[in-house]
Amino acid sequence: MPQELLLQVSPEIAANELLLKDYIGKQIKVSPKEIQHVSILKRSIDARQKTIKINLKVSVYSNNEPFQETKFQLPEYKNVATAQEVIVVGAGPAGLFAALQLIELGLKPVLIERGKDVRGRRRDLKAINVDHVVNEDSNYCFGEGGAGTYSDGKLYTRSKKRGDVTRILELFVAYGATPDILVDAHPHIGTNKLPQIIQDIREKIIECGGQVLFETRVTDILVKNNEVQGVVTQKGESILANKMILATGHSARDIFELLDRKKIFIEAKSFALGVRAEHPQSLIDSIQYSCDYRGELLPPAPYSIVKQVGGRGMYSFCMCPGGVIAPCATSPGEVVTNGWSPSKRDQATANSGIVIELKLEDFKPYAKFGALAGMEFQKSIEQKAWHLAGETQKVPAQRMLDFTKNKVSATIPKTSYVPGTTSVEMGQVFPGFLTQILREGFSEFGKSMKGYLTNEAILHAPESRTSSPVRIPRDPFTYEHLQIKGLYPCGEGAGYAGGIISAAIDGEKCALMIGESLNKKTSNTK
């Protein structure tokens, strides 16, 4: 049996094979010839301290012992060109995983996407980008693959009781991932690599008699006696199906506006806001790694940080190492930040949104829009930043150490965000509570990272869409929707997931929980 050994070695060691094996060699007290195979399990930074260490679970294999590399198989799928229908809104990764789920189940997933595939999409990126036009269906939160896809590509997540990691993992892997995101603390895909794994993961749909549908948004959902009957797309095109799961993602405010009329209970939900705050990266490495060079053997280094500021959460949020800040409108009239980074890292800055979690009570202001009160309190502060920008895709900015003293920034230097800035006193964006507790917070962050409060850094406003407004309550055990049949609200637009791997658990959670109502049913009339 192979030999598991938890080992904290430098950089140097880590990234070398054979000074690993001669260091585990050490360790065990064997030659490093009698060593056949060293795998990694587990790897980590550990920047605590003056001298970087990496943390490393290995699985060592020597005295010729046999080593056989795991290969990651797809699923057996299923050809389910002829099988009972169920309609998947929103190809994002719960709906993707959804599909994927429903095939293995036997089921065919009709799923339908208000945007482009992936690389239909980058025609749309450009033109927000470069002529400031937003398209409202084609964006970086609309499309194949959904906000995932053009946001990053970050797979870790907090969220391993809700199911099986690995298991979305190894399916990543299977489509083409590097497996280095089975090992690593923080697991990354990369921006640049993400839309081919997309498209993969839609042919193969597509190849078991799933159809996909692009370019299709719904504009109704038919619902009789409190039962899903399927969907009217904006063609006037009705899909009909008795199971349909809603996967629209957390800026999909037309379908929240559509539940709300159609009287289909949905609840206000809090959510975090705030700034988008770029840094040099060099300047996060010499913080982080204690050191004027970061070098070649380390990646570039990541933060995360939280403060408690008059009572309310003030954190990191997707914090992207050489990384860029992108346009994430969904509308004309609203300015909206975020950030992502290309697989290797690469860009000359570091951006993380730092943001101020809300509370229900802070949107009073919008009562009279019931369950859509907090995405109106969102949606003022973005038009806002749009009017301030000079009604373009510009963003209002401000030298961060400016900020805390109230102060118009002279000058903006050039920052990733591509549509350009405006120098803005960030008071103006947001309502007076935020301003206070982002200028306290700022102070706070620069004591417990000496050097991140700096006029170096620029703060991008706003970062709101962190997750949904809304959420759509469903039963926890059969996870349908509370008042109709058939309806499984899912992923971050629904309430029940934060990033893309808790979004596919999810998406494959609800494709189980229809699979298990049918084989009930069909138990039930036998």
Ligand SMILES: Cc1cc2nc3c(=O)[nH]c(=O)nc-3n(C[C@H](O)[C@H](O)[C@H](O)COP(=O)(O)OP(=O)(O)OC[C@H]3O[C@@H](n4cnc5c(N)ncnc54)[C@H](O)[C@@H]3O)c2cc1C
Contents of the next structure:
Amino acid sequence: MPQELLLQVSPEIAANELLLKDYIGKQIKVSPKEIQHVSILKRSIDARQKTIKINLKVSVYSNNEPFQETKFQLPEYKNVATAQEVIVVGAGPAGLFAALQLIELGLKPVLIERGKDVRGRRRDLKAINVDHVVNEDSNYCFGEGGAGTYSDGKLYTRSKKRGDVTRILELFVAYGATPDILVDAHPHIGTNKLPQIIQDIREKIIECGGQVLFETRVTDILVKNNEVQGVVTQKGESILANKMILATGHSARDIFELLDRKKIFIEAKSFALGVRAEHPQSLIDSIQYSCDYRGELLPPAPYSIVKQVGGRGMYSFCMCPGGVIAPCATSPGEVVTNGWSPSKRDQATANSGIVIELKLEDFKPYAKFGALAGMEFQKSIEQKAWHLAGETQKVPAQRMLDFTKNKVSATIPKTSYVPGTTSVEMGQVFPGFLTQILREGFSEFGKSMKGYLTNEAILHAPESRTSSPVRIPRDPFTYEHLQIKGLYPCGEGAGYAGGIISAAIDGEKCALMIGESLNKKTSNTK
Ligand SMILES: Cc1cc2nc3c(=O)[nH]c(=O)nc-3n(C[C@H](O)[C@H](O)[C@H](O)COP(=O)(O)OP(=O)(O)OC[C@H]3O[C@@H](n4cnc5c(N)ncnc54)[C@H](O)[C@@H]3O)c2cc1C
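So that was the form predicted on its own. Now I'd like the form predicted together with this ligand, please.
Okay, now the whole complex, with that chain kicking things off.
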């Protein structure tokens, strides 16, 4: 049996195999030459003290312990070309992983996606960044891979209760992600690597007999006697099936409106709202690592911060070290921010959403919209930002310290947000109570993280698509919609996920529930 050890070592030792073998040899009193291989099982950085340490969990193979590299195999997929069809609307992480799971179950996914394939999306992202033109079907949120494609690809979820995180990580590795994601405490893939992984997943779906339809927007859901019959697309085509996974994400406002119009039960859901803050990465490194220069051995530092301000949680969200702020609007006439980073996280800036939890009562001014009140509130903020910044994809911006002092910034330096910035008093974007909490909150953050509250940091507004403003309620045991038989609300848009991993897990679970209702089983059936 290989020997498992928990170690705390310097970054130099952690990064160098020979030094690590030497160190382990001393610990277990064997010659480093006798150590054939060291497998890293878990890796995290402990930056709480001035001297930074790397925590490692390792498996040590000595001469008489043969080491064999684990190859992550794809599951056994069936050929489903002629099998029963299940409609999956939305090719984000939830829809893609649902489709793969359906194939394992011997069911044929018909995956319907309003946007373009992952390569085709690029042109439309350029149009937003350069020409300020938002394509309502192809943007940072819509298209193959969904909102996850041009994301940071952070693969950790706060909720371990949701399901088998390791299975999803291993599937990502089997589809080409670096095995490091199985080891790191805070794994991430990076925007540059995600497109190929997503394309490989799609090719597998097609190879197994599944169907993938791009540039096909669902405009109606066919229902008879409270049972799903199929969907209608913008081309006027009907696609029929009596099982359907609805995984359209948190930005599919037309789907929420459709459900509301058809009196299919949905409810308002709270979400979080705020700004995206950008600091020089070197500044965050110096705060987090207590050093002037991070060096080559440590990754760009992340941060995570949460405070109670004015009776509400204010916290960092989707922090991207070495990353870029992206224009994530899904319709013309609105401005939305989010962040991504490449696998190396080698950009000069660090950005993070800094958001405040909303309450359902905050949506009262929009009560006439019923279940869509939160969505209308969200839309109004995004539209206000668009007007304030000059009715392009430029974003309202203000220096952080200036914001806390209610002072319009005289200048805004170039930030990573490519369409550009307009200097405004940020308070104009938000209702007064939110501005007040943000102001106080940044002052509190500055006390906990010395150097964080600075005019070197630029705020961009709004960060508004933190999660879905609507829930599509489903039975907690069967995952079927409470009212419509055969409809399986899924992923972030339905209110059951909050990131790539949890959306993928939810996609698999919805597929498994359909399998169960049809008496289909796989090795993954719990
Ligand atoms: C820039 C950015 C960075 C992010 N970074 C991270 C990160 O690092 N880590 C993380 O965990 N999460 C991140 N997220 C969030 C993450 O991407 C989402 O939580 C996740 O993608 C949700 O998955 P989903 O499948 O439920 O929905 P989505 O990914 O939103 O997918 C929904 C899909 O449905 C399609 N669709 C919508 N309406 C229709 C229709 N009418 N007909 C047909 N198709 C339709 C859309 O085009 C889309 O492709 C980021 C998001 C963004 C925008």
